[in-house]
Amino acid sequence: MTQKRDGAGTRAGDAYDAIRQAIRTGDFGPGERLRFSALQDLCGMSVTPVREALTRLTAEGFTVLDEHRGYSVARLSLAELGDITAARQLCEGEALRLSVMKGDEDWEARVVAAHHLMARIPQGREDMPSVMREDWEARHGAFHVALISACGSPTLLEICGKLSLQADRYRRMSVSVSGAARDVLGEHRELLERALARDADGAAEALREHYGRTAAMLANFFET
């Protein structure tokens, strides 16, 4: 649950949200230098909350600090992609396995409802299919959260949430390189069906393969 912020905490939190969203959507590209004047204009705030937001973004891996150049957007790399993917496969795979084992009817309803909402809209924008729709991304995230929500471990859920954030820019890039070769709808449908069938090991394996396909396609992109 998100705690209510006030005063300086609210301003820093709002600045964090604005800058992270600009990085997620590519308004600030990988390696791009982040100038305080531009960030202040973006956020409509003084330098202090912007600086606090950058400190948090750096701790989470979205930005990096160089003592000579200042802050810049973290670059994407094949090594980081592999590390994040392996960690997600391990942690979310186990969280899903536990959820399938422990989940009740309310959990099933959450999973079915989240999948239904996600499947109703396309992944890419109509005017630019290689760019992910923001509403699809929100529903996609909600589906994956619902899948693991019954694992029974707040600590594991927190770890999975942080890994998902770190994977976000890579996931968005995957839309532009996946093309017609990948059946994303089918992969999500398989996750749903295995979860509802209470196939704990099968669901976990399907999730690991789901993330593995994304990583493999992006690996080809990095190597070309």
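Return the structure block for the form predicted together with another copy of the chain; the form predicted on its own was the one displayed.
The following holds one chain only.
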């Protein structure tokens, strides 16, 4: 074999990761065209797995296909940000409500643990406090996943996951960490407390507000 990657099973999977990361970090900006030649250079493989990766990315909304004319990075818009946010408020709000109602001890433990890991490190970098730390973002995502993990609906979880990936592109847009105008710590703590207090509707409402604030903050970056 040419190379044995640790966990990665197929080249198509590697290509998927590589291209998605390149889009995440802005190496390929919104609207930018994605030529196979360039992607083959980036991924170091033939056209076949690259094409499969693009098919998947397109299904998830990261890229757009114009038949016989090629792929390009999906554009971002203020309207879509609002749309995605509304959908998240609906779906993840309900998922959280169900999760709080159905969650058992293990769920509580997962939520507490995830919150602890997130609260344990600062949101911004030490050298550049205005830029989010990669690991904080990961733990932040894990906390939100833990919150809804007991909802009992694989379908809802999948929808929430995809919406979260979409929203992530907008989240990354914000160079600044929202300034001091917002108490992110407090918002998360409130989520945690209401969840543990089994206040299903309250937790769902807090989550919707949480996402609403995030969207409102990000919306500023479209007017710059």
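Positions refer to the first chain, counted from 1. Between two forms, the rigid core is the largest collection of C-alphas that superpose within 1.5 Å. All figures in this text were calculated on a predicted structure; none of them were measured in a lab.
Shift of Q89 between the two forms at or above 2 Å (CA, core fit): After core superposition, the C-alpha of Q89 moves less than 2 Å between the two forms.
I want to check F143: does it shift between the two forms by 2 Å or more at the Cα, with the core superposed? No, F143 moves less than 2 Å.
Would you say Y71 moves between the two forms, meaning its CA shifts by 2 Å or more once the core is fitted? Yes: Y71 shifts by at least 2 Å between the two forms.
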